[in-house]
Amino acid sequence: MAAIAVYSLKGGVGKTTLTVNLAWASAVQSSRRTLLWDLDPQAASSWILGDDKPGKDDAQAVFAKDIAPERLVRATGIDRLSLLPADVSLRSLDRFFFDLGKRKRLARLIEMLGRDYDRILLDCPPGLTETSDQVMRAAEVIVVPVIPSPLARRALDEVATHLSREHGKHAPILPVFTMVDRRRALHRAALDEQPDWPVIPMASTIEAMAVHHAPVGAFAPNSPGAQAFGALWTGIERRLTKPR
């Protein structure tokens, strides 16, 4: 089992889009038993994957061990892909972790879930928080979406600095350019500066995920967006299965 975190210091950079499509690629393209664990109280990943019914707001109770996480897992309608949905109770998760004082609670829960899954994708809330620190300790790869702009690149540098300062040795960071429009000179310049970073294009098919309530590969498998997500996942799988 491997946990892959999709994390950004900033919001609005395509984090949820990345998480949902990578989870789909894991389940469909790689035939992995996959769980998407939505840790963002906005619950966008949960909504896209069809979790739009009011719940009991007990997502945080998993961390207090009041509810076993597998009791909240739901099917998504996609073979081999399950969802552990978010809800508004996660708004106070940072405070809960701070008061709890257990720095590896999330890692321990992921280890338990790993008995049933090959890949666990974590859709993380933005910001440098107690929750993000728990995620960094649990993940084997940290995927960071970066819009091709100086401010987004600065945010990535802040994440790398924080990880090195607070965690020392940490999981590898995989930056990914998102929302790329090659017609814009600023975007082209950023891609020229980092030619080895994966690229996810700005595309109407990707925006249509909110309409279809599905990953791009499920409704537009031959689109450039679906191919870009698939190629990104192939690279992640190669990293995870590489002999150590």
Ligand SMILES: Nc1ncnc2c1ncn2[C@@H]1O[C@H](COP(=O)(O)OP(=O)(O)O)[C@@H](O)[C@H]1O
Contents of the next structure:
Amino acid sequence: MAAIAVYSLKGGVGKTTLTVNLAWASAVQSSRRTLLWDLDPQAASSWILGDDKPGKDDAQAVFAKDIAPERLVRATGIDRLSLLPADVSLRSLDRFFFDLGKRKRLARLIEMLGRDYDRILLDCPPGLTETSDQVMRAAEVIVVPVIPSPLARRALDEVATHLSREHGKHAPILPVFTMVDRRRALHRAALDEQPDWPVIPMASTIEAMAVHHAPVGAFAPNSPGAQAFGALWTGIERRLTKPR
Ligand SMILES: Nc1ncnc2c1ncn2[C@@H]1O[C@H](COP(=O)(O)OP(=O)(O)O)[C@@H](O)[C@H]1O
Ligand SMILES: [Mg+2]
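Form predicted alone done; form predicted together with the ligand now:
All chains and molecules follow, beginning with the one already shown.
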């Protein structure tokens, strides 16, 4: 089992979009038993994957060990892809982790879930917080979406600095350019500077996920967007299965 976090200091940079599509690629393209764990109280990936029924707001109770995570897991309608949905209770998760003082609670829960899943994708809330610290202790790789701009680069550098300061030897960071528009000079310049980073194009097909309530692979498998997510996932799989 491996946990893959999709994380950024910033909001609105494409974390949820990446998480949902990578989870789809894991389940469908790689036939992995896959769980998407939505840790963001905005619950965007839960919503895209069809979890729009009002629940009991017990997502946070999993961390208190009041509820076994398996009990909140839902099917998604996509073979081998399950969802552990978010809800508003996660708004106080940072304070909860702080009071709890157990720095590896998320990592332990993920280890337990590893009996049932091969790949666990984490859709993370933005910010450098108690929650992100838990995530960084639990993940095998940290995928960081970066919109090509100097500000986004700065946010990425901040994360890298924080990681080496607080976590010493930490999981590798995999930066990914998102919402790339090659007609823009600034975007082209950023890509030229980091030619090795994977690229997800800006595309209306990708935006349409919110309309279809589905990953792009499910409704537009041959679109450039779906191809880009697929290629990115192949690269992540290669990294995860590479002998160390
Ligand atoms: N590659 C893309 N092309 C077009 N729209 C995108 C792309 N990636 C994300 N978006 C849109 O940008 C907005 C923010 O993306 P989202 O994945 O929700 O970001 P985050 O989870 O980081 O807040 C959403 O409306 C989403 O549909
Ligand atoms: Mg999001």
